[in-house]
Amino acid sequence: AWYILSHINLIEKQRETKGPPNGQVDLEVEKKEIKTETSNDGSGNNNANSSSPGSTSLGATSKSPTGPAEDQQTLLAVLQFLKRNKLNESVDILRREAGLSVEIDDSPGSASGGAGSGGASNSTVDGGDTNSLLSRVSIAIPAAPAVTAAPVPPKVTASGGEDQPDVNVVLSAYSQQGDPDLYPLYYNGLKKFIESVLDCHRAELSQVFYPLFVHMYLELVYNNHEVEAKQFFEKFSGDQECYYAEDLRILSGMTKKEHMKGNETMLDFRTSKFVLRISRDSYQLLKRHLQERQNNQIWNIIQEHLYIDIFDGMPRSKSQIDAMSGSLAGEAKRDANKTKVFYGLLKEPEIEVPLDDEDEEAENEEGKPKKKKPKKDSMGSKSKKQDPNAPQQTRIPLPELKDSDKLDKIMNMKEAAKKIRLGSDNLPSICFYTFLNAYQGLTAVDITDDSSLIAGGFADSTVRVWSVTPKKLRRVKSAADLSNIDKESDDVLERIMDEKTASESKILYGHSGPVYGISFSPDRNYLLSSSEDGTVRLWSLQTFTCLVGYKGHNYPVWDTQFSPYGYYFVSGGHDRVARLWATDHYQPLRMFAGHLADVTCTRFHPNSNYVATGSADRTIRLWDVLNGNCVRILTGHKGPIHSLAFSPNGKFMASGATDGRVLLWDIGHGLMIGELKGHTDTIYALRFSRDGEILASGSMDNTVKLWDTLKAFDDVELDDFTAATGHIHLPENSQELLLGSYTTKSTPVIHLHFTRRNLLLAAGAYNP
């Protein structure tokens, strides 16, 4: 190898005169300015691995034994090298030269460079793999004690989600290392300049400890440096922030290279770039420290496993960063959240109300159904603007309005004109539902929009529905007996229930797991219910019976939700995919991949444009429905998500998790503006009431809480810097917001629901 170099150096000194004295370095260079960034897709997946058309696809090896094989692929990574520069005059000799055996020696200038480009194999360029194949050139010489690693597959590609990349190419890039003594020694030094820089960077800087951290341990152990590893971790684990405790403790349990195969955590991290959002000042200062004391080590790992998101402006303050940060990949990159999204309502329907005047005047002042404003009129309709910030009405096909939906929101609006105001000197009546012996195990609980139907997901696998009116529920008759009814008779659709099969609740058999999520169609002919078994199914509620089962996902599917129109629902799983799907179409129509963890609630814009997804990875994602592209990431929680609310008008969003924390986001600059501090344990229902002056929160520390989202979204002035650098301010007035706490005796809150009159309806299992 030593011996072809030469050659490259001595055409390149005939060249250019300035050349490097030294061909390797030379090389060196040359890689490193071709290395690009690992191509990353707008859905978040990564397309490191995949190979271009045409090219030999080699993929990573870290370091084996010398080889006929290897010697090809390093003449062949040498000729390419040569191609590209248009060396044509050494691509010959080389050619003539090919029949001799081709030793790779440890060279010199080869064993400091090669520290730099582990990860080089892993990024994309024009001409094919060339990349992968030069790394390979570097890599194959050792600069520590030689660590063998299994061959490589032929070909890697990951795709969208489903397919895990492949293990032993994202552990090649820890095939480098330095001296394992001296990584305390850089970590202190790191740790000891960033305490000493001023308190306005401190805050900043702080945020690579915990990524450099995983890294540098990460390398350890792959390079069997067990001993090193399990002190480094003991050393410098207790500086990590809180929020990281359960990544720590799962981090802890691997400390030989075998576990790292297996570990969804580790390769998670390895494949995300970790996102840090840092001003330039700071940058400045971190650069010029690393470079000063020429530590590499540090540096490559910056380099090749963080993405430093740089902004003009001041640098951001301890609790600036601490209310964005917690999120398994860090904060989400600027750009991800600049699309314009469309969040406003989409326009009624002209539908004529029949009312008398005196309704009519009831309706103007205070009556809206739920996320849309009354029409007394067509006329009233016909005079209302489109919102601008409204998508087009058919930008995605929506379902047309049948007969019996007309009818409905006809109802709706008679209802809406009975509507109590809330506000913070008006709350709402809370009825609770509490399911008792519920032995079966109650996981999920959904309400028909117009509160006469109330279902339940459980653990033994069923799904049971209960009527809550004094109306209860019939079944559809048989064909035989439905051939003898008159059709053209006035009450057809009540001589078409069966009077003998009335009860006040049905039990749904089908599914083979426990059942975690459920949702009912908003004409409440229909509910879905999604499971551990990986199907979603689809429910009559005329004959009680399933009619579609919906197989997509793997594995559980968590949780599942129709859209507000019908027709398209949205379900999300272990497989870190959600999908959605049209109630006529056995495949999904969307697949929206880019979590790193289990999508563990969906939901709904009310405009039906976009889905929300909450995942285990702590951020939540906006897709768009038209063409499957992730708009909005948001991150700030610090345990994983498992509730999300539109306010009515479509502007704001809620999310709970965990942490017992309530956010509120702002869905057009996509920011947080709010944080609500009050519950002990996990947020597992969140609801605004119908004009959205209310937002009603229930946990598993068995409280009902409303919160005064007026007020909350009141307070909040969004500007265009504000936006571009995430400076938020959150004010600390949880307990002024807080309008009234509710305890139940000890029966967790899984569900919340208000009526079309705001009468706030929840839910739960009594926990004995």
Contents of the next structure:
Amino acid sequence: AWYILSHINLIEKQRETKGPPNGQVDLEVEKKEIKTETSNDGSGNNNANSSSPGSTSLGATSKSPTGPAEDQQTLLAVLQFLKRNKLNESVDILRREAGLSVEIDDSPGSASGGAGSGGASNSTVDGGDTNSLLSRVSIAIPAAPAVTAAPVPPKVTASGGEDQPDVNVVLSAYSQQGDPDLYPLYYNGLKKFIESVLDCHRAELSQVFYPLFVHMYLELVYNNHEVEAKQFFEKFSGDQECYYAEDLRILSGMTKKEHMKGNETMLDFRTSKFVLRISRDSYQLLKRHLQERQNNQIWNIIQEHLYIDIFDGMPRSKSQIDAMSGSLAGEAKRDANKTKVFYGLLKEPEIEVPLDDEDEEAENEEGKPKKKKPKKDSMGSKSKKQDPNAPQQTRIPLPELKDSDKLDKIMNMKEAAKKIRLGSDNLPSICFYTFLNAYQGLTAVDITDDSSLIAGGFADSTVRVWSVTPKKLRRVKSAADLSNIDKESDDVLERIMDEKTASESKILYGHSGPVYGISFSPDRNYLLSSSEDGTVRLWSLQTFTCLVGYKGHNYPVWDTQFSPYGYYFVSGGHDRVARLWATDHYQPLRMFAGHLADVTCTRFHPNSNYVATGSADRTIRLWDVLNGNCVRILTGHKGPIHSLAFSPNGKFMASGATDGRVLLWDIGHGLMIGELKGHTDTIYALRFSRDGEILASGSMDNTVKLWDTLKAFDDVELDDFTAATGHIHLPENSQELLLGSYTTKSTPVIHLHFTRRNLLLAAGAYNP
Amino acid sequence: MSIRTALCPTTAMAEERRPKQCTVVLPTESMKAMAESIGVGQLQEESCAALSEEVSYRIKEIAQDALKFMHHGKRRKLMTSDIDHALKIKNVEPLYGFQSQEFIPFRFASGGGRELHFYEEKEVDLSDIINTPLPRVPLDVSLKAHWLSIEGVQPAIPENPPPAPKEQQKAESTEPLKAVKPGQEEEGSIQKGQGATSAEAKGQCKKEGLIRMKPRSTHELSVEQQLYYKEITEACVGSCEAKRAEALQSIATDPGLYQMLPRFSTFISEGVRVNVVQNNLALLIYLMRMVKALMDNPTLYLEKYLHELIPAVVTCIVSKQLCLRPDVDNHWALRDFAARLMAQSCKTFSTTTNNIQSRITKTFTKSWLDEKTQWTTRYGCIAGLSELGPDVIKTLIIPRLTIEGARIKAVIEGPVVSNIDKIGADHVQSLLLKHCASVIAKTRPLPDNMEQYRVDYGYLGPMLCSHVVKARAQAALQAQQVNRTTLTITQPRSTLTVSQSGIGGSVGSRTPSIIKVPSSLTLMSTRPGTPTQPSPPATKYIVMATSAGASSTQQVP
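Okay, that's the form predicted on its own, but what's the structure of the form predicted together with the partner chain?
Then the entire complex follows, led off by the chain already shown.
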């Protein structure tokens, strides 16, 4: 039953986001979809129109009534659909479930703040997920391609053109005819107008150029004006901001209506509204101009394809706009980052530290005990205080600590006591692990938290694990041998290991494509790997065999990571969806859909309640693990994001992209608070030191750079105004924050790791 | 479909080129050629155009997806596997048979007004494969650790790049007042010597605060460096030749010599000054070899020290006396060697601002033109000039051959003045003959008439004539050889070796075989002497050459 349920959920999701499963759906359904879409768009417009001063409260209230109503509708639609497809059993289950869940509505839903009605229609497993989708539908940004690409395991026939059927629906918006010859005139007229306005408005209004250009071009292409489209492109593509070059290149290839089918970039433009933030004054200016000129063509595009987020106050400067723009679909709406995020850390479980051996140590070395004890006390007191920003300890169920985990925690604390305090005048030492003879095949690296093991993923589908301590890797004995062991003996754990298999490295075979992501479990018993073959595999580091292959992505899986508490893990891939899994479920627990392009990297928040994903659509999203909601959308990168890192206190995040810039974010406020320039190529590795004073970044340009994050975070003045508007002045010179730059010998840096004592480990493959 | 066969190569090539060209469309001719290859004879022009546009668009789409795989593979180079994966996510069957890690050597052929790129697949004899020794087994991946930085300072070990890259050395010497960037500051602190700890250096920077001062240049060497310097200089001028070779090798290759460069430079210039006076030929030769080694070191930025090195080198070229017994010792070799050094430094360091080449040329010409110049100096001047290249010989030396010939004649055929003068004149004569003959052979039209030469070049004419004839013969011989070598360069490797080198990295160089002819094409070589194929068919294709990239990769031993 559980299986069917999740199945229904998936179908339902597809229904909601107008993605019929691989063309089996008949026309009627499609028609209905159009209907829902238009109604959605309408509601979206209503929202947009009603966003008057102080619109936040208004928007919230207007949203909540539509939520349940919409939900009812969809539920009915789903039931109809199921009936037509003779899935009576499922209908029953769904009915029962819907009826049941109304009663248990309060338990998970209320935590997320009222709008938990989505959860009602679903099983508890997937409730939050659908909820998030629903809320997104009501904001009128359906993530159609993302979810259509999400495959339905039993039904997928690997047709590849899954998103074909709804393309026509999507494109039909372009069917309005205008005189193709007038397009350049319109565009030029607007250009002249914007160039003539006051300086303070010009920068803001210039934002309109790019989305307008794209939509006008697409309209021309859609209406078969190939020549005009090409001319239009040639004439105006040079005006666009340089960070859109990548998208422009894709657009330039598209010159025929047929090309538009199945082109993901095009679908992104159509399905999501390009979001602009413009001050009220500038907006009025633009509106008046367009109405005076009767320029309906442009006005229509603005109405239909753009979402203009109007704010009161000073227009923003060019640099402020440039800092935030660059993403595939414009900036994030201000509303999108309003949800409260519990970024604090969870309370550390109190562990009885066996003091005897430490006391022995203390006796041996005089003077030390004084130093150590107050430290431990401070640690203890810190963990007793509940951080007001921390989520509830039981907000998401976490695995219980095992004895071995406790031992590890104790080790961790001991090591932490010997930690070097880093700072601008006390830089860490860097130990570089070079992979030799990798023949350009090293694609991913991970190092265990205690820095005892290194794993590498390779293009030849293998995963290799090395021990970097004298302790060699050993396999557990075979079952027959194990039965001979005396289970009562004290050294049973030692006895089960097969001494004959001891070696410094082990190879894990199983994938059938390059391994792009790799992650050790915190307890060092498991290893995750994600690959081009669409699977995530869980390996045992006791037996060095594959335990589970998690299927679901069907397309290359770019990254995967274990939760800091183990048990959960997240993966993201080419299908634009990030998935949350638990190691003992072969189906995902949550699907985070919303990105408009590949999910390129995934990271857990230190408190395990949130997941951050970076994407090729040049945005970062933060997702709530509890209910699957997207709680932050961070824009500002100008290239696909390839690395993410949370600060150890959970307050900040750093992200690195192909544009060679590192951006720093305040999670609580959802603000960009720093920009670190210096790298000249893709940043593949980012890591905060154990106390968060230093950020290390590793790049394709063969350098490791160290940044003074303490200073970067201190420099930010966060008054109420900037916090409210999100318009922040970035400090001009990030060079002052650069503490050091270390060049390797033609070895791109693809992983960084701070040991528990704050020694920096870096890894990469030598590329002669 | 045949389009697919063309897919991989074209995308690869498109990616190799500038990514900006986004409006490029495949030529319709390619469509026709592909259609023909699958048996579609008459393809209409419109369908070709439509096809090519569609194909171009699809190729671009696939290339863009392939780039994604390249980025996630953490590479800068697009590989064939990326394209395979891109095809896979589009649910297209991947291309089989393009497993090469390296550039696929595409060949270009034209003829009959048509052009074609094709991938040459050779027939490989099975017995050949069986009989070739197995390639070396590729080494397994291994992990190696080293210190990239110790408390903020990068240690100078072979695993790390040279402490100061050439650009930075240049930046420091040309723009010493430029504000020091924090990144360079780190490296600056390394140069401040391993003696001073980073903390000190840091503290210093902090004290400076906002006022950035010109970093004080340091003249201290660490103990290790001092030891190294002592060892090297002693070995260079010592008596043990084996040691010297080792020391010179070290100077020529060691990446970390930057800080010792001023010492070496002074050592050489002082050494030359002293030893010229003492006429110590051996030491002068050793010192010149040091200069050569320094110039060969790719990590050193020598421009700052030319003012010391060039005078030393020029001294060794033109000095009146370089040895104790000028009649016996072979100081001519030293002059030749130094002249070559001079030419090399002119080539590498001459710029429009320092004008080294023209200044050197002037110096040489001036003293050569001087009547009173001794034969030794005269020899040096001519050697120095002629090493500067054929253009200099043509414009400066050849016009003076008659005058110089007369002077030589006066010494050799005239009354015996001194033995030394005679030897000198002798050497000058052979030097002139050697350098001028090759230039004249290239510039002067045939025939080589002894009398005409005498008229044109005076006393040296007849001898020159015979040298020119010899040079021409040699050139013809060389040309043949060169022709042969270029042929082997354009020869692509067989598929077998490609795959081998892909894995193994090194394969013994194979003797090139004659170009194998693909069934549908006929090769017409431009070089005479190759057997042409019998019965040429209607369309002829002339193999021009593979692209430069291909030929260079093939030369990997």
